[in-house]
Amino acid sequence: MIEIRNLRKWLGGSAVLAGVDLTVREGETAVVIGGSGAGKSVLLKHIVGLLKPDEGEVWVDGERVADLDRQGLARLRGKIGYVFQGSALFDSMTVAENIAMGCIGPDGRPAVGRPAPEEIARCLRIVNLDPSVMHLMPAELSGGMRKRVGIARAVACPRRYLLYDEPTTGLDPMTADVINRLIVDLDDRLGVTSVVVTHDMKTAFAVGDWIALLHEGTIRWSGSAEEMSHAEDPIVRGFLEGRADLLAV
């Protein structure tokens, strides 16, 4: 499980976080959805210890994540699957290159034995991509492709948990469609618990078991997609509708 209480965080001399209250039950796939600069994906930092509250507390497994070591954390990062914005990879590193360096040793070193060619073409076909481009560099992939080399990476040793930043940004619908359709298939497939950061309402009602509004620093509301659907709340209101008249309310 991970829970956020009371998450504080100022950047620049400005509240980014100002109060967050947030817990992800195991097995559940979680979407926050917030207005760009909102601090989604400083939300997510903190959950992987990137970042450490000014106040407040994460917790990860029963484990407050701002009191771990560096090995601490090199354990807990190794639980987490990160799926970042832009996905993300190293442009003079192969696809299968790329997808090694996901696999991440207790020590929060590169695990010994990395990938073996296999089992690179196992993570590419959880991703459904033919294992024959295990062999191709980052440029020559489109973008949705890059997407799901970068979640292939995530998941190329087992996890507990998957964390996405922006999973479908700079897509076409149908691009965007196709990784929605994937998260919710690694969620099943994997028995993962997932937190997924985006402003596109598309994939907050395509992947969320639930869904958490990010706004001016706190959680605004939260519910299912259904509930969702049916808010009167005029922030939410405002993205459900794209409305930029509501979300000044």
Ligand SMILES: Nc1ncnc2c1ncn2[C@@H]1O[C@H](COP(=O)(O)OP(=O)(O)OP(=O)(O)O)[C@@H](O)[C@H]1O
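This structure is a prediction, so every number in the text was calculated from the model and none was measured. Residue numbers count along the first chain shown, from 1. What changes on going to the form predicted together with this ligand:
The rigid segments shift between these two forms, and of the options G37, P158, D172, K202 the one at their hinge is P158.
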Second form
Amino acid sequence: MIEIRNLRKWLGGSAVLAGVDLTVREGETAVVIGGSGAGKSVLLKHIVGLLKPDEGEVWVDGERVADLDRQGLARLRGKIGYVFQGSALFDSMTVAENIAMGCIGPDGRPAVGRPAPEEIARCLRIVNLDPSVMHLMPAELSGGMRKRVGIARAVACPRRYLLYDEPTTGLDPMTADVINRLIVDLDDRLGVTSVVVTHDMKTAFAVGDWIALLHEGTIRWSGSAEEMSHAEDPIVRGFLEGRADLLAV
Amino acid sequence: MRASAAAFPALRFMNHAVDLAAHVGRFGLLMRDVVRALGDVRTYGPQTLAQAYEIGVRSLPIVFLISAFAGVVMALQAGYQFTGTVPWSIVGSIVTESILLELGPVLTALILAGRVGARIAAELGTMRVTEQIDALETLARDPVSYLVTPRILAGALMVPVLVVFADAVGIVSGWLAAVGTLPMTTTDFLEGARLYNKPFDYAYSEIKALAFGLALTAVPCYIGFHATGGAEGVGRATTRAVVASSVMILLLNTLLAKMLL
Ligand SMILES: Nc1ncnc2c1ncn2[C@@H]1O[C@H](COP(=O)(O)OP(=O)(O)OP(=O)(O)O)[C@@H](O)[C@H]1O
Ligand SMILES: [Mg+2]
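Can I have the other form now, the form predicted together with this ligand, not the form predicted on its own?
Then the entire complex follows, led off by the chain already shown.
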């Protein structure tokens, strides 16, 4: 379970998060939507402890992230896969080596030895990439390919939690659909608990058990996809219909 | 009016002092992490070898060039300065002592601050701003043990080796220039070289090399590791790393001369 209570964070002199409350129960997939600069990435980074709360608490799997020491944090991070918005591939390593970095044992220590090429190929196939790209360097990939390698790295080993920062942005509709199905499949088959940050309403509806709207530093609205399509909130409607005039309210 | 004019520079100075103290503190924390990571050989071991190759082997040509020229110039200048006043053997003393005590280690370190320091700051800075360092953390790798410790260790190992090479090249080229252009023989040169030479001179050269090797890797690691602000930030970090590590080398140079000579 991921539990965020009254999370506040100031960055660059302004309050990016101003009291966020969010609870994602075991096995659920929560989608967080919100405008550009709303603080979605900042929110995700608190869950893996890359950022520390100024106020409030983040609990993951029964542990308060801010209380964990180095080993505790490594152990927790071993359970969490994180897909970075900008992919964050290691550019001195090949695609195969990047994916191999995703193999972490349950104790939070890197897996010993290299995974077999068949294993890397399997990881690439599940994100709809041809296994032949495993020998390429990240600089030789397109943006969408990099994004998918980033996802492959995060799911290379079984994880209990997966955090996706814009997993389908910049992908063609077919590939985006493959990724949506992957997220749903990991959730259904392995009971993974996920948080998906996205702008893409198609992804939001496809993968989310429920959807939360982050606006002006707090969760302004949350509910199921069904409830969302009937919501009266002007900001929610602005998002659904892609209309800036509603957002300006 | 007068009071505020006086207050402003004082305030500015205070701000700089606070900034500097913050940097020193954070640098200290990074070094503590570097030392703590020393237990984790499995992570930094292979990286250290790669960095040692990069810093050591790939710097050989430039170190050869600069120390060869330094030796030749020392011989020519000594020959010009002392013509007719003292025995020619003094050229041998001047070349060997100035190469060993000063030029070998200092020129090598300053060249490496540009070559190695800039590279380290740009590499780590890029990794920071493209979130690769964050990615290492989320993959339960210690970025210090993975990135910083190997670079500093490689500097501490390879710069002393490079300085031995630089000292040797400098002295040999000074000797060749002396016997080739001045009315003196190899015997004169060797006599002068032995005259003021003490075993401690070699140790001093190596102590300096070790201190410089640590400085010219640790300072750029710190600056790159904490870079912010995209490509422009990486550019700024790179320049700052070269300047800061060069200044650090000159400070250490003075400090060691005061303490050890
Ligand atoms: N390290 C930082 N220093 C200062 N300000 C920051 C930092 N990181 C983020 N911010 C600010 O926090 C706000 C939220 O950033 P964040 O990256 O979380 O937005 P986002 O919701 O993910 O947007 P996008 O959809 O465009 O990715 C932005 O206004 C940004 O300027
Ligand atoms: Mg973002």
